[in-house]
Each structure stands twice: as C-alpha cells, then as structure tokens.
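One chain comes next, on its own, written as structure tokens: the form predicted alone.
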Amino acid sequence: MKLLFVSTSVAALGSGLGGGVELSLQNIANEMLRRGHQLQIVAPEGSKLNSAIPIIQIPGTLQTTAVDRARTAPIVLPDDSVLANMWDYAHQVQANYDLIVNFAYDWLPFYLTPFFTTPIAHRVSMSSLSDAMDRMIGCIAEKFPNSVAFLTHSQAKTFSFNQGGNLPITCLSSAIDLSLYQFSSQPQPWLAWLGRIAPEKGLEDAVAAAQILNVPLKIVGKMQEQSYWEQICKDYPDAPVDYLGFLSTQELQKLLGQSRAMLMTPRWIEAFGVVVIEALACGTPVISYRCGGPAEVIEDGKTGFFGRTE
C-alpha cells in the first residue's frame, strides 16, 4: 500500500514535545516499510527522525496541546496554522495514497474525514480531554466504522460517546523495536522517571518518594514547563534527584537498564504509556498507579508494582 502518515501538530518530530506519539509514529513507519509498503510522513517544519523515512516538512504556527485547554474550551486554530497547512497538503496529494493515517489528537482531521476520497484512519493518542473532541471522535467512529482506534480499553472508556458501549471499539496498542533495547541483569541503586516535565505527569510524586526513601532518582524528559520544575525543586530541596534532559533511545535504554525500577506517576489517565514497555524491554520493573494504560500493561508483582493514587 501507499501510506501517508500525518504527524502531531504540537511539535516537530524529534523535539520530545510530542511525547509517545513521536516514537510510535517512527516505530510504526519503520515496520510498514519493512513489510514492503510505501510511505511518507507529513510533519511540522524542523522535524527529524532517526531513520531514512522521508518527511514532508510543513511550515506554520504550532497548535497548543489539548492538555493546556479547558474541557469546555472552543476549538481554535492559530494564524497560519501548521495543522491546517498539513491537512491542506494531505488533501492535495490524497490521490497518490491508498490510506492516510492521522496521529494527531486534533479536532480538524476528524472533521475533514468526510471531505476526503482517500480513507483516513485515526489513531487516538490521548484520553478524553475536550467535550468538542469527544463529540467529533464519536461522530466519525459512528459514520466510518473501524476508522478510529484507541490504544487501550481504559483510554476508550474515558470518552463520553462510549459510555453506553454501543460502538465497536478497536484497540491498537503501542509497540517498540526490541532490537534497540538491551536487558541488564545488574541494576544500579537508583530509580528512573521518564516523561515531559509538565504538571499532568505528576513528577512531584516521584520526587517526594525519592526524598522519603533517600534513593537517587534519575529524571529524563523534555522540559516543557520550567516554572513547574522550579516549584518541585523548591518543595523538595533535599530530594536526591538528577535531571538529565531529553535523551536519545540509545542513551535512554542504557539508563533504564541500569535502574532498579522506573516510577510512573501521572495525574491524568495515560492512554498507554510507551515508557512502560521501554522499561520492560530492558528488564526494569515499573512502579505505577493502577489506572489508565499502565494498568493494562503491567502485571502486578511480576513485571512491576501498583501504588495507590490517594
């Protein structure tokens, strides 16, 4: 097949601000190429991947993330929207492709679905955050059966249109390239935490645990909100933490493999949590709250442990 992947509109690929969408898109693209399909990626200007996959780079103003908007906030496109520009390009070239795959958690691609002659498959990467998004995703799921996929059943249950269970739900979990991760049988005496440095990721819980236990904590991820990080450092001045910034997969897997365990402390319902399977690929147990995607991936007492959210 000839496939066109349309990326997230909140950040350039490779920046780390796109979260698990970046890694998932790259992994899926690599696997589709391995299976003999033809593929191109449409992404914001400045995007790059650790592979030879061709990227059509589209200029424009980045979209604000759904996390930063109130649940009842109206849908807004900035001036010279990169989201609108990417989908304008997709509309122009759609005849060259058998399938378009949308990786963005945005209202516009769902709305545009009926106006395309080439089918669009939507991979919903977040749990319910917006009433307007809930309605639009539900509308497309009803009008175009099997065109919308979620990552986990826990994520799918957060959407209002699915409360009655009347629509068939397709779940396509995340995956990683195991060849990029190495098992380590001799962990070092520290814990790891991975994710964007933003309030919804609940980093303060992990830092508090490190301070109480007096166990070193290695923190890895893109610095999205500097003020949030500074407040954590102020609240937990004695916590033995080390912020390492955003690491490549090669650097990340080495750190994960050396860690005694990885902490996962989200304040929202994670749709999946690709960092969970990254840690497990290195043989590192994951300590997480029993909610969202991680609750469907971790085997309590075997591959990790669940804590309470209270």
Contents of the next structure:
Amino acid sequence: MKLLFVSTSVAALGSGLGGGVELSLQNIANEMLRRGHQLQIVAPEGSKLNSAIPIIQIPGTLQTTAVDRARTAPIVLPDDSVLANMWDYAHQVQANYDLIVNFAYDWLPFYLTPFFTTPIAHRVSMSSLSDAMDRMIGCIAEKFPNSVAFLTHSQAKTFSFNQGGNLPITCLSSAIDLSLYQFSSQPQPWLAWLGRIAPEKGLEDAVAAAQILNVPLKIVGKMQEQSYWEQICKDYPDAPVDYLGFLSTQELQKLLGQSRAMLMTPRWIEAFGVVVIEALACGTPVISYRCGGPAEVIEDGKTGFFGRTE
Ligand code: HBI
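Now show the form predicted together with 7,8-dihydrobiopterin (HBI), given that the preceding structure was the form predicted alone.
Entire complex below, previous chain first.
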C-alpha cells in the first residue's frame, strides 16, 4: 500500500517532546517499509529520524500539549498552525495514497476525517484528557468503525464513549525493534527512570524512593518542564540522582541494561509506556504503579513488580 503517516503536532520528530510517539512512528514506518509498502511521513519542520525514510517538513506553529489542559478546555489552534498546515498538505496529496495514518492527539485530524476521500486511521496515543477530544474521537469511532485504535484496554476504558463497551475497540499494544536492544544480566547497583520530565510522569516519587532507599537513580528523558525538575531538586536535596538528559536509543539501552530495575511512576493513565518494553528488552525488571498500560504489560513477580495501586 501507499501510506502517509502524519506525525504528532507538538514537536519535531527527534526532539524528544513527542515522547513514545516518536519512537513508535519510526518503528512502525520501518516495519511497513520492510513489508514492502511505500511510505511518506509528514511532520513539523526540523524533524529527523535515524533512518532514510523521507519526511515532508511542514512549517508552522507547534500545537501546545493537550496534557495539562482542563477537561473543559476549548480546542485551540494557534496562528499558522503546523497541525492545520500538515493536514492541508495531506488533503492536497491524499489521492496519491491508499491510507493516511494520524499519530496526533488533536481534534483537527479527527474532525477532517469525513472530508477526506482517502481513509484515515487514527492511532490514539494518550488516555482521555478533554471532553472536546472525547466527543470528537467517539464521533469518528462511531462513523468510521475500525478507523480508531488505542494502545491498551485500560487506556480505551478512560474514554466516555467507550463506557458502555458497545464500540468495536481495537487495541494495538505497542512494539520496539528488538535488534536495537542488548540483553544484559550484569546490573550495576543503580535504578533507572525514563520519560519526559513533566508532571504527568510522577518523577518526584522515583526521586523520593531513591532518597529513602539511598540507591542511586539515573534519570533519562527530555527536559519538558524545567520548573517541575527544579522543584523536585528543591524538595529532595539529598536524593542520590543523576539527570543524564535525552539519550539516543543506542545510549539509552546501554544504561537500561546496566540498571537493576526501572521505576515507572505514572501520575496519569499511561496509554502504554514504551519505556517498559525497552527496559524488559534489556533484561531490566520494571517496578511500577499498577495502572494504565504498564499494568497490562508487566507480569508481577516475573518481569517486574507492582507498587501501590494508584
Ligand atoms: N498534545 N495536543 C497534543 N497533541 C499531541 O499529539 C500530543 C500532545 N501531548 C503529548 C504527545 N502528543 C506525545 O508526548 C505523546 O507521546 C503522548
């Protein structure tokens, strides 16, 4: 098939601010090419991937994150919206493709679905965050059955339209390219924490644990909210933590393989938590709250352990 992948609107690919979506888009694109499909990616300008996949770079103002908005927040499109520009491009070229795949958690691509002649498949990357998004996702899930997919059941259940369980909900789970990860059975005496440095990821709990246990904690991930990080450092001045920044998969898997365990402290219903399977691929058990995607991936006492139930 001829596929058009339209990326998340909050960041350029490779910046780290797109979180797990960046890695998933790259992995799915690589796999589709391996299976012989043709593929183009549309993404905000400045995007780069570590493979030779062509990216149409679209200029414009990035979307603000949907994560820390009120549930009743209105849908907002900034002037010269990169989201609108990406979908204007997709609309112009749609006849060249058999399928368009939307990776953005935004209202516009869902709203535009009925106005396109080429079918659009939506990979919903987060749990329910706002009433306006719930309504729009539910409307398209109803009008175009099997065009909306989630990652896990716990994520799908957070959407109001799915409470009755009357819609055929597809859960895709997630995946990584195992050839990029080395299993290591010789850990160093430290713990790891991976993720965007942002409140929904609950980093403060992992830092508190490191301080209580007096076990070194290596923190890896894109610095999304500097003020959040500074507050944690103020609240836990003696915690034995190292912030190592945003690492490439190659460097990340090396650190993961040397960690005794990875701590997962989601404050929200993590849709999947691709960092979980990255840790497991390196032979590192995951200690997590029993909620969201991680609760469906980790086998308690076998591949990891669950802390308190959120
Ligand atoms: N916010 N508005 C919006 N759109 C997205 O696509 C989006 C987001 N916030 C976070 C995010 N995507 C990615 O970090 C995903 O990994 C969740």
